[in-house]
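Shown here is one chain on its own, the form predicted on its own, set out as structure tokens.
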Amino acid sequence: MQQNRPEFLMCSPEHYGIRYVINPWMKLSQPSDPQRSCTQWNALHEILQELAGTIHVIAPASGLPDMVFTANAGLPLGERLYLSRFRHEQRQPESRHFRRWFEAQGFDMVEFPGDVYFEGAGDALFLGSTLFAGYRYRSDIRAHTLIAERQGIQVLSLELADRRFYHLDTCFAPLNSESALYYPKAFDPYARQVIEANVEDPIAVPAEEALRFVCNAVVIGRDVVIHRDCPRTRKALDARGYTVHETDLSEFIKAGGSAKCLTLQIR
């Protein structure tokens, strides 16, 4: 195994399903198919096993269908985890399961005050040494200040402006220290200016591919894992020398998530 290959956390999808509505993608009238969900999750897991280092799998908990979206467990920085404080009560019980798992791995926990919501790596993504952090629908901007002060890092806050893109990782995907995929209309005008001023090579994706969650990508070096059928973005990635791995994640898009939502890079 190569050195410095990333480790990821995933959660098996036995209990995944559309059980409630907390974002515009979720519809009780359009349930997920359990067998297809497991097949799609296993395919993603297999791809990541080939590309990454260790893939940890946390046991799912009955009654917590969104626990499969481990990106929202928290924000790991070194051996410290900024544990998520979920906005919606349906997801709040997930935190105790993630806390228990990370404590068993030796992580130190940082918790936010009770009135400060923060939904982990779903709303906080590094581009180089700068943390880009989304807020409005799920996370509070006050969480960004707390992380910046505690870690001594630069945090750039980006206000989201379209409820369909309720987490930053649904519309923004750093590729390296200079480049990122993003969907401009998911952000308010000032946030777009921040991205364009601080990302040397911002790659705007078309609306139809943004709605296929092409920005919800897992990036491992020069490999990028995305949901299938996003040809224009794939062409842009090919031109920059990336190897694109497409996989069907349509069952998880029904709940508002794709490849990145289903994974959390922990080291």
Contents of the next structure:
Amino acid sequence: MQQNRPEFLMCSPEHYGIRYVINPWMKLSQPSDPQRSCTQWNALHEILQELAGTIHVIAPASGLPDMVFTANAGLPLGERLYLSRFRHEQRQPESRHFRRWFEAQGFDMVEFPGDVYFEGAGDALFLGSTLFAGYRYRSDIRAHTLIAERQGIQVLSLELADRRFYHLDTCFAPLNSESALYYPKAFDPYARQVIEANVEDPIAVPAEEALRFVCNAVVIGRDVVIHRDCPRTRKALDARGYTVHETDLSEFIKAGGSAKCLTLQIR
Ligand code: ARG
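Could you switch over to the form predicted in complex with arginine (ARG), since the one displayed so far is the form predicted on its own?
Whole complex next, starting from this chain.
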């Protein structure tokens, strides 16, 4: 492992597919192409391998097509994992696999009470030392309180307001401790105010690029990895000195995910 380069967890896509519908992007009539999914996943893996330290890969499990979206495994904080409790029963069995993997790596598990849903880093993103956390469609606000108390950190809870942007990481992407990409209309008006009051340089992305999941970006230092064809956001990032890496993730967008959801930063 190299110093100061983040480690990521990914899950190989052999069992990925559109097998049920739990968000507005998923349509049984629009299946993903297995071969193209593998090619796109491998290309992302390759880019990250160049930019990051270690990329760990967890083995996929048959019957769990969304396990490829490792952002939802949990929220790793130091050597502790806040293990996800998935809202939809289709994804609940993933937790057993993620738990086993993280325990084998020496992580301590924190589990939420049975009636508190939390979908991990998909709904919880640090900007500086503040955790911005989304709730409503997947995670519960009570999960945020538990994390804030246990960690002794500031958590700003943001209410999501558009089902197409059901996880915070579909509409909000911290770039550094001062700036973040966000799609204003994905948030309820108060959440929008919270973002605008607490992020020095909030960069609003246009609707058509938000719908190409431009906010589902992997940010590694000054490098930003996103799905292709988001010229306006690209320009805003270029102007701030970021290097943008575009890669085709169309097969995963069919399930409602893009670059960031396919990864989980650990440690
Ligand atoms: N089909 C998956 C779901 O609905 C996609 C998850 C995308 N993950 C994310 N962090 N946005 O749960």
